[in-house]
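Taking the form predicted alone, here's one chain by itself in structure tokens.
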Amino acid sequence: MTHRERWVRVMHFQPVDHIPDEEFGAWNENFPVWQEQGLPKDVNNNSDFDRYFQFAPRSGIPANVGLSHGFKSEVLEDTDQYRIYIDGNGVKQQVFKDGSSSIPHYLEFPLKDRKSWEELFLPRLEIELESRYPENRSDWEQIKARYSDPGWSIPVGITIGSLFGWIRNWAGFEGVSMLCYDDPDLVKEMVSHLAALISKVIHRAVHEIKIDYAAGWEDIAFNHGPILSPKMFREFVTPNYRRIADTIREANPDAVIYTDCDGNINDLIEPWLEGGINGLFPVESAAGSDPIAIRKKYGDRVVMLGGVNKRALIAGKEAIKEELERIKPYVDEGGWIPHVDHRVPPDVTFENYVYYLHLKREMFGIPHPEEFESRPEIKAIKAKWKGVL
């Protein structure tokens, strides 16, 4: 069974030889910490991370549904303690150099009102731009041929961007909250424009290439729930997701459509389903999105990617084993590719992560990659586990 066949069958609750071997990666802060614990020095980012642990790949169609060109990045102030700069989204922020916080201190956001939307963002969100696809027509034809080849063995997906999360990024949490109160018509107009852009851009791709999934980003929840109430989400966002989902499923009726949202997503699941989104990622159990409770409530209406509580990996081997045993009966039902419920934080030791990965592969019948298993540092770690597994 190829990885593509396996991925599609799992996402449709069909029998497979084993679940796909996927993970979400690690925070950048992990790599220097783990290198002191045995990780090779040449593993410095998440692309290296995936290759090192030999996780199964995905393939994506290059269609740009976001800003056609970013804002000018510029450093405004640089001291021994911090740097203040403007990023590609036009956001002014302060980053401290002592590593005390991985989250910047945001100082100013570019999206403030209708004037800034029309002057700064609409020109960057033009819908009819040839540059949203590969410039060379021959490049696109090669992409189509590659992904349409019956022998292509990697799941094929396309990004569907964001409808409200991007607006929150451009306006800030406080700014978008005030806009929803002061000018709800503008918020609806912005969401509608993004939906029109995304639907238009992806239409060509999803009609010319069979896709297995579409992936979005809607990171708008904290550990007590989303920044929009379900009622407001249904009013502002749900119909626009339905527009995107209809574009995809008129050509790919079986495609999984999932979105990335951390935090407590429980109040968003029904509005997402109404908008055609049937997949959840990364199902942050540590923030109150318990994947087992979700499975019991929604059954096969929802598929999941993630859901393994990162805190178990921090706690140690017994906790890791208990967490995997807890979810196994539900993973075995199908419709769930388990992996850590966010990027792995640096307070998870390299040994604990290797233990987690070994146990997950054992428990779910995933073949252990020979190249990974033969590495000296992995052999050395596993030599310490006699009598533990």
The other form holds:
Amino acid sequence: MTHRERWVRVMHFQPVDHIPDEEFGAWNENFPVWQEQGLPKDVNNNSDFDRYFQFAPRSGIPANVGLSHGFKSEVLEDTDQYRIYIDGNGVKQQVFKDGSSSIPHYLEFPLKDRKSWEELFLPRLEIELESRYPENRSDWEQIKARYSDPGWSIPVGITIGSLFGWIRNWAGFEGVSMLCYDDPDLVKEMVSHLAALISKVIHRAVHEIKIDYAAGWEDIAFNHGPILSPKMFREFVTPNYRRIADTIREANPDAVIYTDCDGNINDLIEPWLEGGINGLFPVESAAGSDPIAIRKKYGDRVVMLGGVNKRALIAGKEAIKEELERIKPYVDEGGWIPHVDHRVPPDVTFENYVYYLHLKREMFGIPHPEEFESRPEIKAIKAKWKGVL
Amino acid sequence: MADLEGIAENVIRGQAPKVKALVEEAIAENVNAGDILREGLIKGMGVVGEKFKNNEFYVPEVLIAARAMKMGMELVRPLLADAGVEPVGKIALGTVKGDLHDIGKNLVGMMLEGAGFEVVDLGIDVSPEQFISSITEHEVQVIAMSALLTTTMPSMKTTIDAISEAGLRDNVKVLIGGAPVTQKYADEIGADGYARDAASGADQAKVLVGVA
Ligand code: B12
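Alongside the form predicted alone that was just displayed, please also present the structure of the form predicted in complex with its partner chain.
Complete assembly follows, chain above in first position.
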């Protein structure tokens, strides 16, 4: 069974030899910390991370559904104490140079009203294909041929960006909240424009290449639930997801469409389903999105990627084992690729992560990758566990 | 007749221009500024806080209500001193060092103002030294800290320790909150109060300054 077949079968609740070996990566802060704990010095980012642990890959179709060209990054003020600049999203921000902090302070968001939407954003969101696909037609033909080869063994997907999330990034959270009340027609128009653009761009790709999944993001929930009401989400966003989903499913009725949303998403699942989104990622257990409760409530209407409580990895081996045992019967039903419910934070030790991965591979029959197992630091860690395993 | 009930009602519905008009009307009719504040603005925000706690209101509804409240507040504030109305208390509020999440912190600020507090907003990425300065400069009774990252939470402890070292721990109460923060953590680091949401934060603050 190839990784691609396995991925597709799991997502359709069909039997497999084992679940796909996927994980969501770590914070950037983890690399220096873990290097102190045994991770080799040349593992410095999430692509190194995936290669090091030998996770299963994905293949993405290069079609840009976002801004066709970013804002010009520009320094507006540069003093001894601070620098004020505009980034690629048009957001004005300030960083301090006194060494007290490296985090930017947001000063101003570019999307404020109809005028700024029309002047700054519409020209970057023109509904055309030219600038959104590889420049050379032959590059595209090559990608098409590669992904359409029946022997292609990696899951093929496309990104569908974001509807509300993008507007939030451009207007700021408070800005978009006010707009929803001050100029609801504008918000509807913007979301609908994004949906039209995204549908148009992916239409070609999904008709020319058979995709296994489409992935978007929203990030509009926090620990107590959605940031905006499900009612408002239904009114402004759901019908527009429907358009995108229809474009995809008209080409491949079986495609999984999932969205990335942290936090407590329980009240958003229904509106997403109404809009044709049937996949959840990363199912942040720690924030109240319990994957088992979701499974019990929605059955096979919803597939999940993620859902392993990161707090168990912080707590230690006992908790990791308990957490994996808790989810196992449900993962075995299919429709769920378990991995940590967000990027692994630096308060998880390298050893705990290796333990988690070992146990997960063991419990779900995932073959232990040879190269990884033969690494001296991994052997050293595992030697310590004699008796525990 | 001044319509204090209407002011509260329009704060709840986030109707800033209506709140402004009604407050102007009340002022013109010589209604006591303290009554406009308490019976109108604060009463309205109190209902908003309750609705937010119960998931009837979400963040956007709170934001537009707070905007309406502020509009009324601006008109009333200059009159409060003459009317002999003191703020319920004075609080410095900030997101801790290394952390830029401010949506929750801002909501807490709005609820505190809505409950009659004077709020000194220190912004984001606030160092222990900045919190300490607010005690000496603004004579606040409460320090309220927000943290959204497990990695910045420890800065709450650092700040409390620094306040103690500066010999100011008896001068202020410390209130903390934010998604990863718990009552247990508050107890561990010796904070005086914790609340899980902005509206409960304002309730807690009242307890801390002894007006609840
Ligand atoms: C929006 C958001 C952002 C925005 C912030 C915009 C802004 N201006 O604030 C952006 C995109 C900038 C951002 C950046 C980052 N984020 Co962020 N972010 C979020 C998100 C999705 C929502 C937070 C939010 O606004 N919630 C809405 C408000 C209303 O809720 P709240 O803040 O919890 O506040 C309520 C209560 O907690 C309480 N409260 C809050 N403060 C206080 C204070 C007091 C005194 C009291 C009484 C009560 C109280 O009252 C509020 C209202 O009821 C959360 C997800 C989550 N689960 O929380 C992640 C989250 C907090 N972010 C996270 C991360 C990792 C980051 C980044 C490090 C990502 C990165 N790699 O760059 C950076 C951090 C930058 C930095 N140094 O701070 C993680 C933290 C994980 C962890 N282990 O700590 C989270 C949990 C996401 C996740 N699932 O992993 N983020």
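Numbering follows the first chain given and starts at 1. The structure presented is a predicted model; accordingly, all values stated were derived computationally and were not measured. Here, rigid core means the biggest group of C-alpha atoms that superpose within 1.5 Å across both forms.
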query: Does the distance between the two CA positions of Y147 reach 2 Å or more between these two forms, the core being superposed?
result: no
query: For I211, is the C-alpha shift between these two forms 2 Å or more after core superposition?
result: no
query: Quick one: once the rigid core is lined up, does W117 have its C-alpha move by 2 Å or more between these two forms?
result: no
- line: After superposing on the rigid core, the Cα of Q93 moves between these two forms by an amount in angstrom of 3.0
